[in-house]
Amino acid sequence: MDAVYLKEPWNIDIKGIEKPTPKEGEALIKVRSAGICGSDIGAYRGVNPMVSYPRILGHEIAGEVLSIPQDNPKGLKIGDRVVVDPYLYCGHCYPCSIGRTNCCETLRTLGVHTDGGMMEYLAHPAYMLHKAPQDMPWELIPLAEPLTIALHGLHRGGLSAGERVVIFGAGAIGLLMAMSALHYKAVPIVLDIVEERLSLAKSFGVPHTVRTDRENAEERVREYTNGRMAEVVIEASGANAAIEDTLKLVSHAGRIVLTGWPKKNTELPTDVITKKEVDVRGGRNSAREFAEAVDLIYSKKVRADRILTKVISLEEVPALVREIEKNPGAYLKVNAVLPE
């Protein structure tokens, strides 16, 4: 079968490999669609320290069940459409024991620590598959995975209706966070330096945007919150300057969620954290958000389809990875759809 094979940084191609044989407890999936993520671009560039090589890419995966244990916990059947939870956890460590499997002490992510799903067939633990409606378009189902990341960030922030949430970064995750915040009846304020992305956020119904290279973010957020500042601030860009600014924009007794992955450490004024009594929380991957994500996309309560820039074939993935690496601002989300 064909797979998207990253031999080493800057060396990506389609490679023929053996079709997998499912082990005990695994399902065999005919992969029907797969999304290209920013982490795939980082792997291609060689800047993601968690990626080992060679590596088959892909963790935003949807497909059709070809075989599955009859006693699988979700009652899935042959022919069902499913989205893959790509975060392999041990089930025994402390975070796993309290249901926070997303931050398992030995977590392995498809396409990062172990081979991913950008290939024609995938064997995967049956309990890590989530059913999608049979009439849900294949190109939309992989969007559930990045939406779970966005939802998890909002859940970690404890966002409630009526609260203001500052979102640093109008990339795919940031825009999905903003649309989800609107669904939760909160008030998103999106910050970025790219005017086109901010215009897109406005077209989604986001009431407030700030172009941080031209405007004073602290002044704008103070204006939009009537002086209180934002009850929740989520950093989704991974920029050190943005991480530093979270403490300026959060309210007293507010919450900060850090979901971006900075390339170096960030110094923070801990006296401000104490003075404002701010909760600073990490937000990694997702846990138990897949069912909600699938429902929100299918019901169009969150129009995740609006961030889909292009739909391609599996064979086109290597060329698109190279193109996105050169022109990242031209693409929000690209999904590959495979034939039956």
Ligand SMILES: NC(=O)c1ccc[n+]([C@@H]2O[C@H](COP(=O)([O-])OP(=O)(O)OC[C@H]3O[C@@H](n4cnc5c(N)ncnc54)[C@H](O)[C@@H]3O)[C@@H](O)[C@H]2O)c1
The other form holds:
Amino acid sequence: MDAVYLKEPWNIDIKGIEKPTPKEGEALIKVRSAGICGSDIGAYRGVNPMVSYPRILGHEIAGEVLSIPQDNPKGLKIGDRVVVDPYLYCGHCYPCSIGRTNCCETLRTLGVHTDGGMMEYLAHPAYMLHKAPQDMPWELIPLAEPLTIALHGLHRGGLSAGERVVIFGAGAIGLLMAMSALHYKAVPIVLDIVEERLSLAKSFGVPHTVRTDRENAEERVREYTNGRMAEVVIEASGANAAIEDTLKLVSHAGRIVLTGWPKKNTELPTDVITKKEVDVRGGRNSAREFAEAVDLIYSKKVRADRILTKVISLEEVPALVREIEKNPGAYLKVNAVLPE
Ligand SMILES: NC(=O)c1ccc[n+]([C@@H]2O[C@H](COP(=O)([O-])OP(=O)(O)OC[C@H]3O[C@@H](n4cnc5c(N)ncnc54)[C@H](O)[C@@H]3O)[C@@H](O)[C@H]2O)c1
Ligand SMILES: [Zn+2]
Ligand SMILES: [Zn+2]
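Taking the form predicted on its own as the starting point, write out the structure of the form predicted together with this ligand.
Complete assembly follows, chain above in first position.
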């Protein structure tokens, strides 16, 4: 079968590999769609220290169940459409013991620490599959994975209706956060340095956007929050400058969530954390957000299709990875759809 194979940084191709045989407790899935993520581009560039090589890419995967243990916990059946939860956890370390499997001490993410799902067939633990409706379009189902990341960020920030939430970065994750914040009846303020991305955010109802390279973000946020500043600030750009500014834009007694993965350290004035008594939290992957994500996309409460730039075939993935690497601003999300 064909797989998207990253031999080493800058060397990606389609490679013929052995079809997997499911082990005990695993399901065999006919992969029907797969999303290309910013982290796949990072793996291609060789800048993600968590990626080891060679690696089959892909952690945003949907498919049809071909075989599954009969006693599987969610009662999934042959023929069901499923989305893959790609964060494999140990189940007995401290975070796992309190249900925070997303930050397991020995977490293995598909396509990062272990081979991913951009291939024709995937064997995966049955309990790590989530059902999608049978009439949900294949190209939309993998979007549930990045949506879980966005929802997890909002949940970590404890965002509630009426609160103002500053979101740094109008990329795939930031835009999904903004749409979800609107669904939660909160007030998103989206910050970016690219005009088109902010216009897109405006087009789906984000009331306030700020071009951080042109405008004074602190003044704008003060104005949009009637002097209070934002109760919640979420960093979803990975830029050091943005991380630094989170402390300026958060209200006293506010919450900050750091979802972006910065490449370098950031110096922070921790006295501001003390003075404002801010909660600063990490947001990594997701835990228990898949069912909500599938439902929000299917019911169109979150129009995740708005971030889908292009739909391609599996064979086109290597060329698209090279193209996105050269021209990242032109693509939000590209999904591959595989034939039946
Ligand atoms: N924590 C997690 O589990 C997790 C999961 C997925 C992605 N991420 C991280 O989240 C971040 C966003 O991911 P994405 O896929 O949306 O990336 P993306 O590249 O699509 O979006 C990033 C956006 O940030 C904007 N940006 C850059 N510098 C900025 C600045 N100084 N101020 C404001 N905006 C700025 C860019 O123009 C871009 O629109 C990345 O750092 C990624 O590594 C984290
Ligand atoms: Zn991803
Ligand atoms: Zn664990």
